[in-house]
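Form predicted alone, single chain, as C-alpha cells, below.
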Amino acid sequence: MGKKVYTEKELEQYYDGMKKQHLGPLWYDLGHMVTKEPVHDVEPYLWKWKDIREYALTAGEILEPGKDAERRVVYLQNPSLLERGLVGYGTHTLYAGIQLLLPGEFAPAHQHSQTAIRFIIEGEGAYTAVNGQKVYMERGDLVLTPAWTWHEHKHEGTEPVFWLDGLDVGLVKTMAASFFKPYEDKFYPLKPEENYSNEAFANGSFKKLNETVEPGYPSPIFGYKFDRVEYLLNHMKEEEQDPYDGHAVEYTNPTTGKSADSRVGTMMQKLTPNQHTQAHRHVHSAIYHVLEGEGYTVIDGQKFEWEKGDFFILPPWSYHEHVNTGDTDAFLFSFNDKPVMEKLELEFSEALNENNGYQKVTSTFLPESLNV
C-alpha cells in the first residue's frame, strides 16, 4: 500500500483534528517524551545561613508552635521551581526547611506519609520523640522520623535550637499520596527508655540475647550521633577516599545495610584542606548543608562559594566537584532521593572525562542578599 500524498491544507486539518480529540502524533513528540538523557527544570541555588537564621529568629517573635502554627519553619524555595508553581520545593522531589524551637516550647505529635530526616544545626537540650522514643538532639546529629511514625519535638534547654527538616514532599505530591494526621492528645505516650536505639545499635552489631531483629524498615535507629560519624571519617584510609566526594559515609539501617531511611538517602563527607574532588554527575538530586568549613562547589560550570551553615541545591544529572579552600577540614551533610531512584532502577552516574576530570568555571553564583 503506497503512501497517499496529502496537501498542506489536508495535513493541517489532520493535525488540528487530532488535537481537538486530545490525541497526539508520537513521531513528532517522541524526542520530548523519551529524552536521550535526563531533562529537568531544577536549577542550582545557594542560601546563606546568616540570612536563614535571622528570618527564623524573627519567626520566633511572631508565632508559637503548637499554638499559632503546627511547626515554626522557614523553608528553602528554589526559584526555578516556584516559576512552575511548585511552592516549597528545593528540588523536584525534596523539601528543606529550618525549624526553630525556643526553650520551653513544643511542637505537637503528628504523622504523615512523607518521610523526614532532621539534621541538627545549632543548640542542644531539645528532643524528638518518634513513636514515643525520646532522642535528644545535638549539633551534627541526624534524627529519622520515617513515614507514618508519630513524632513530636520539645525543648528542655536554655538556648534556641535550629535543625534542618528534609522531606520527600515533591515525590509524594507527584505520586498523589500525601496524608497528614495530628495526634488527638497532642503528645504521643512516651516510652521509659531514652535514646535506646542509639546505644543498642551503636555500630550495628549489638542486640539483646534472644532478641529477634527483623531486616526491614523503618530503621531501628532513630538517632545517629555526629561524634561516631566524625570518628569514622577521621579514621578512613587515604585509599578509601571517593574521587568525587572525598572521605564520605552514608547513614545506613543496621538490619539491612541499606539507606537509613527507605526513601531519603543521607551522607556526610569530609574534605581536607585544599582538597579538590573530581567532577561527576548522577540521576539523583541532593540538598547540601555545610556543617563546618569553607570552600566552593562547581555545578555545571558555575561556582557556588560556601561557608559554615550555608545550604545549596544539586540538581539531577549535573556535573559537580567540591573544593575546600580553608585551613581546616570541611564537613558537608547532604540528603538525596537516591534510594527511590535505586528502587525504580533509574539511578545512573558518570564521571567527567575531559580536562582531567575538572570543570571549567564559567560564572560565580551571587546570593540575592549579596547582590548590589
Second form
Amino acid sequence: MGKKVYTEKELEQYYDGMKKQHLGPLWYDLGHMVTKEPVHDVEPYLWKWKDIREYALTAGEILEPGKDAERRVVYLQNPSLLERGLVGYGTHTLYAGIQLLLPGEFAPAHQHSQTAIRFIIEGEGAYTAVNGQKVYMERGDLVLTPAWTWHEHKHEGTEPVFWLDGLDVGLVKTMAASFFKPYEDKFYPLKPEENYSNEAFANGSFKKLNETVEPGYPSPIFGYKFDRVEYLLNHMKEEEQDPYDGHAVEYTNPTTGKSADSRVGTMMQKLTPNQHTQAHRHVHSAIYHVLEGEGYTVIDGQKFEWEKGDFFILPPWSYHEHVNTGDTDAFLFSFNDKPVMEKLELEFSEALNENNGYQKVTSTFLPESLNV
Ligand code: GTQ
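Given the form predicted alone, corresponding form predicted together with ligand GTQ:
Next comes the full complex, this chain leading.
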C-alpha cells in the first residue's frame, strides 16, 4: 500500500494551507510538546540580603501601607522570566516578596485565592491575623495564611520587622484562577485568643473533648515557632539525615501528616560545618532563604555563594547540592511547589549518577550588586 507521491510544491501548499487554518502536523512537533524530560526557562538566581533590605527600608520612607499601598513589599524578580513578561515570578509557579512594617503600621485585611506563607527574617512585635486569629511573629517563625483566608498584618513593636511572603502566584495565574478581595473594613474582627493555633495544636497533640478537628485543609496550625524546628533538627540522628538535604524537616498539617499548606511546601534544613550534600534533581522548584550561616549551593554546575539573609532560586529539574563552608551550623529555609506536583502526580526525582554524586563546578554566579 504505497502512499501517494506529492510534489514539493503540493507539499508546500498543503503545509501552508494547514497553517493558515490554524492546524498543525503532530509528526513534526510531538517532540516539542511531549519532551523526554522537563523543559523550562527558569534560571537560577541569587539576591544579597543587604541589597534587598536597603531597598525595603527606602520604601519605608516613600510609602505607607494601608494608605499609599495595599502592602509594602519588594519582590524578587527572576530575570529569565521577565523576558517572557512574567512580572513577579521567582520560579514559573512561585513568588517571593520581602515585606516591611515599621512600628505602629498595619497592612489591611484582604483575601485571595493564592496561598501564602510568611517566614520572619528580622524583628518582633508584629502579628498576622488569620481569619481574626492573631499570630505573633518572631525571627525564624513560619506563619500560614492559606488560600481564601482573611489576613492582615500589624506591628506593635519598636523596630522594623521584615518577613518573606511566599505565594503561588505563577501557578494560580497559569490556572487562570486569581481572585482578590479587600475586606470591607481595615481589620477583620479579632478573636480573643492570641497565638492559639501555635499552642493548642503543636504536634497535633490535643483537642477539646467536644471539638471536632476535621482532617484536611486549612491546617489548624497557622504559626510554627522556630525553636520547635530547631529542637527537632538538633535531635535528629545521623541516620535520619537525607543524603541530598542533610538534616531536613518539613512543616506539616497535623490532621493530614502532609504539607502544612496544601499547595506551598515548606522545609528547614540544617547543614553542619563542612557538610556537603549529594546532588539530585526533582520536578518541583523552590525558593531558598538563608536563616543562618554561610556556604554555597551548586545548581547545574554553577556555584551560588550565600550568607545569612540571602535568597536564591532553585529551578525545576536542576541538579543541586549544598555545602556549609562556615564554622557554625547553617539553616536554610525554603518553600516549594512539591505538594502541587505530588497532587497532580507529576513529582519525580533522581540522584546524580556520575562523579560520586557531586557536580563539577564550571562557573560562579556573580550577584548584581557585586557586578561592577
Ligand atoms: O501580605 O497579603 O507580598 O497579598 C503579595 C501579596 C504579600 C500579603 C505579598 C499579598 C501579600
